[in-house]
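Given next, in structure tokens, is a single chain: the form predicted alone.
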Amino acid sequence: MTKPVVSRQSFAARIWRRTLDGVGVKFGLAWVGVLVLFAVIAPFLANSMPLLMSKNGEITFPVLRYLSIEDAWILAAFFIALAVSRLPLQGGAKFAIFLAGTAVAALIANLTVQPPALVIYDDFRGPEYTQVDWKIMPPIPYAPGDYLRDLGSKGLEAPFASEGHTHWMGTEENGADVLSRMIHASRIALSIGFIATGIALAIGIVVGGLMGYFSGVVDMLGMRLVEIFEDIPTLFLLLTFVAFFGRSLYMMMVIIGVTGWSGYARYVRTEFLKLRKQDYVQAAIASGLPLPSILFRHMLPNGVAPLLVAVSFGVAGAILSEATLSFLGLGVVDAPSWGAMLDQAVKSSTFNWWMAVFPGGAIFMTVFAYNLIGEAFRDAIDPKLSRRNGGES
């Protein structure tokens, strides 16, 4: 008789190990990791000013002088995340410390970082920055808002078609380097995906948790609320708000988040309905623990696994919504966006292939990567698929 093998790994560790078994999820995580890296160090990868230079023996860092508040905050948040990940704490405590740290970093950045109000990119190709002892430029020596007026850029030039300067992915209609704008646009794609999904997830967990825990009348009223929000067309609501209140990235995040929580609420409700009669939940109730402790400390960690699948697809959906709005010409104006660049693929009856291939490819790859991650989580959580693939139950 074969003795059953008992795994000593936690449920979360087993799910994570099964998730990483597939090739697709590794590709998806690698692509998202590259985007995160691009978003964090974008000012140092693609910019018109030198990273480091020596003039008359004096060494300076021009790029640091022009860092925006957003640049400083993103860098600080990245290093806070790295530091917090090394702490020997539970996931909830790490997340709370990360949120507090990023809030403090945002406050400090707003108080201390004061970049010049006007940046004239032509100056960085003038004598002050060219007649130097030596200098180190970023790998892509063009800022996303540098329209190369002094270089006589004609706009919408194919890769390597410009004379005297190289653009690996060509230039867009205003003459800016496409590769530089692609790198900086990864910030919008990631931020709207994570923040909008975070808002939807928070609302969905609270509403779904209350419906599943109390059931009865609360569940009935909650389900009617879920059905109402499921009937709201997010894209048309976005178009309406843009028409009345103007273009704002933060407004897009809030609308996508507020209208996208119903699916998460259904997942949490289903899990909590199963868990509410479990012995450990009844023991927590009998012990007189407060409701938030029962819901979020004892029940949520045991019912959060199916949410991981929905979150991956939710991030992809939020990125697609922003790209669609930008493609329609209603996205953010003062920041590069993949959807807005894709809109320039056809201008004056001319097909500009590089404006279709590179931004369209980035949108496709990002959405595809999140779908691969979501499917890997789904396969790892599903016990039937896990046993079929030879995994532990």
Second form
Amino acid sequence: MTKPVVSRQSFAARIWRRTLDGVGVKFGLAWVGVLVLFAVIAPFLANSMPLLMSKNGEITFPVLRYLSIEDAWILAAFFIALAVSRLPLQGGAKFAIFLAGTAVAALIANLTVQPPALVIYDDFRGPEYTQVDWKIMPPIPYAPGDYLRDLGSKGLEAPFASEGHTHWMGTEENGADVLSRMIHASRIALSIGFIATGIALAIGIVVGGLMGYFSGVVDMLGMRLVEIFEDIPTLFLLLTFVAFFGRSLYMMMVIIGVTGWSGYARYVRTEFLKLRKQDYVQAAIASGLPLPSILFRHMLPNGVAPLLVAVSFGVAGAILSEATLSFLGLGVVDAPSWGAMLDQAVKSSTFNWWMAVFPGGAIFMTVFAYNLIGEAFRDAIDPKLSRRNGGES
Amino acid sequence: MEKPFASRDWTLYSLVCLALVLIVLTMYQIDRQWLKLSEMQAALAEQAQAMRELRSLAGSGALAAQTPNAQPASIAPAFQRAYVASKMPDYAQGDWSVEAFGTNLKTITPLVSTDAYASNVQSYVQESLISRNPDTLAWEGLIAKSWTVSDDGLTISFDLRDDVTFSDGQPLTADDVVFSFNFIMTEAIQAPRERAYLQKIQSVKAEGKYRVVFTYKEPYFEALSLAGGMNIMPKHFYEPYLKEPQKFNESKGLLLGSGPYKLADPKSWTPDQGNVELVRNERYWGDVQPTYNRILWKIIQNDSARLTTYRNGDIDSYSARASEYKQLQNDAQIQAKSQSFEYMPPVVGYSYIGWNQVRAGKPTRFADKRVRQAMSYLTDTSRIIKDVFLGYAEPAVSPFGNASKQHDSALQPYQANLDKAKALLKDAGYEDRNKDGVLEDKAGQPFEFKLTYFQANEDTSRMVLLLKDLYAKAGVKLVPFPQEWPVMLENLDKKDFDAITLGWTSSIETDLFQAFHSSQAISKGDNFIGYQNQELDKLIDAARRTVDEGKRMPLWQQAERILYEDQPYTFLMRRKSLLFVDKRIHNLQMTKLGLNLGSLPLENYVPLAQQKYTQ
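So the form predicted alone is up there; where is the form predicted in complex with its partner chain?
Every component of the complex follows; first up is the chain already shown.
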């Protein structure tokens, strides 16, 4: 006779522990963590202006003056997230506090941060910033949009090949530092992954939840809607939108999000179909709880697990979509992007290896990392796949 | 437990087998049909070849007079160069000419199309009365045998050849010439560009079947080239569209003419086919038959892809960007297969930034002359030429080339001058009022504008980024706005842009009327920046009326000075042609009109041993 062992851990914590139980996923999480860190502190890591300088005894922070609203907001969001994760609260409450905090931060940033609308990078190498007592430059002293016009950068120079200035990863076609652009591009990659997937997830959960809960006619109509959206070729839709409405990162996020929810809807639907006749759901209905409460408070936490797997693959897909679009030369002009840099690997019939290795490697690593995380989740959640299932305490 | 085979199963299986056998047999039959069909096609092609030889033999008079020495005399002057080429020892007909276009074409219907790509296609299909000799630049009869100009210069009468037919076999007569003129002058037909010029002509009349008389309202300096250069549109083909002009205006590929090549189906080309393919006009009337069997343009938007395609031998020429020209010069593979040409074409066009002065009926900030001058002072042309075009270009002062007689050599290109630009902008009321680094006008609106450009051109993209940094120094914010070619043309027609960078092709003598005359600031006219200057209008009108070249040139120079002062465009540069052409193309020569690659009547050919395409 085996004695049933009662686990003292919550389901979520157990899943999380089991997920972390592997080398690949640790590596994946570490890579994403590094990317997040780079994305957050990008302006302090790679920029043309000094971090700190003393001129005639007066100490200034030039980099802060040129901090954009987005920079400030991302920084604030990061620290709020750090602080909130330390609070002894429920997950939902933490999330709510985080959302409220970032919203307030966005508001404050919009009102207070007023960077100069035009940045003339040549000035930072002019007398105003060179005739100083002392200054501390960022590790990579080139901004992503700094084409080094005053230094006569020739563009497409291999690493360490430029004269007079060092570029760890060489320069791109207009003469900007590749490493600097790589670091700043991690923002686009991360944000498009998270936001596009977030939009898709929100739509997918609502539509899928309704389909699964009501089943019948609603389910039938919903499935047809899902099928319609599955048939939309996202890349071609993006190409069309770019041609007619110009290039915008936000538009890309919305389109990838709005067309990509059907998979999530399917997952949630199957889960909810399974759950809708369960006793606790019936109890909730009998208690006369409002529909959103039944759907999202009672059913969703029990049906969310398979979704996590899909999400991590979805993030990887969204990053690839943006990279593809940028590779085709249809990304946002002037904004650093891995895909756009990869496009410059073969220019004028010469193969610029550094433009292929670094951005290509970054795209590969990021997509790979998300896939590793997703797979680890799947292994942890799926009872059939988990070898340690039964005896697990 | 095993199921016994019932007789019902047997029937089923045999039926399935029977069906399979039948399908295989049918496939075999269809295959045989295909073989037969291609045999027939080959036979037809051979016959057509024989016909062509017969016709050129007849055309050169060899059938009538058996004296070979007398042949050149019967060749019309326009075909002399092509005839000389055809007598070269390794001359052969056949093969295809394959080129690449950098954009999708919106339409190739004549009159409706607006870009140089489409007119390039049309030049192979439609012909005009006269053509220019590439050696002497004099006019020679093409469809016209001869012409006379009346003493007052107002009447020109052309005598047409009587052996000209359109590619569908219908003879070309004076009626078609008259029709072409009337067709363009029909208001409902969307041809404002051509109409703007042709309205100088009072009437076009047919006198007999092969004589046509053009009468001008007033003297015009290019009277002969205007009348003689008009493409002849076949009346029987285009006349039905007078009843449904909308159908014509929206058409994509209605193209038929008397030229050496034709569309396989003159009505069915659409942009989604991508490529444009012309086939030989087997009925071509000319004294020398064209060399290639087909003319094919592939659409390859990406610069690198175009180069790779050329490298693989799938297109015949590649116009190199400055940044790759030097590298390609040292590229053994390219060198082994190419003839390279580096030259400043005599009729090279110029690129510019056009400042839109009227938008939605209201004057924009660029309506102020001082602002435009300031922008020209900010646009460091020599820097652009040095950084982006690596010196393979020369600065442009005005629409007139530096070697042109129309150009006043006293005028120098605007030199970059930040202080002057700042002073001008301040004078025009622009100051940094809220200390954010961007200038604001008196109403507090920041000086920010979108520069529209064609997205697939890498040099342009690089130039725009450079301009962005240059303008930033004066507190002017440029927002790059790349667009697809058809979308850009659409916005141009609607005048929906702040500023745009483009290029104009030019000719021996450049007429300012189309781009700068106030009357052309109409809907779909080419003065799309809404530039108006009464004084310039008068000068343009006067110059166009003056037939005497000695008196006309000073007028053009005066007009140039006004353009220089007003800067409706910031004139950028004229770029050298850096061209690689496949070695199999023979008889490439430099003429006064530039390289003769693809010039008509065709002079280039591919010797038999090097031919690639057999169809």
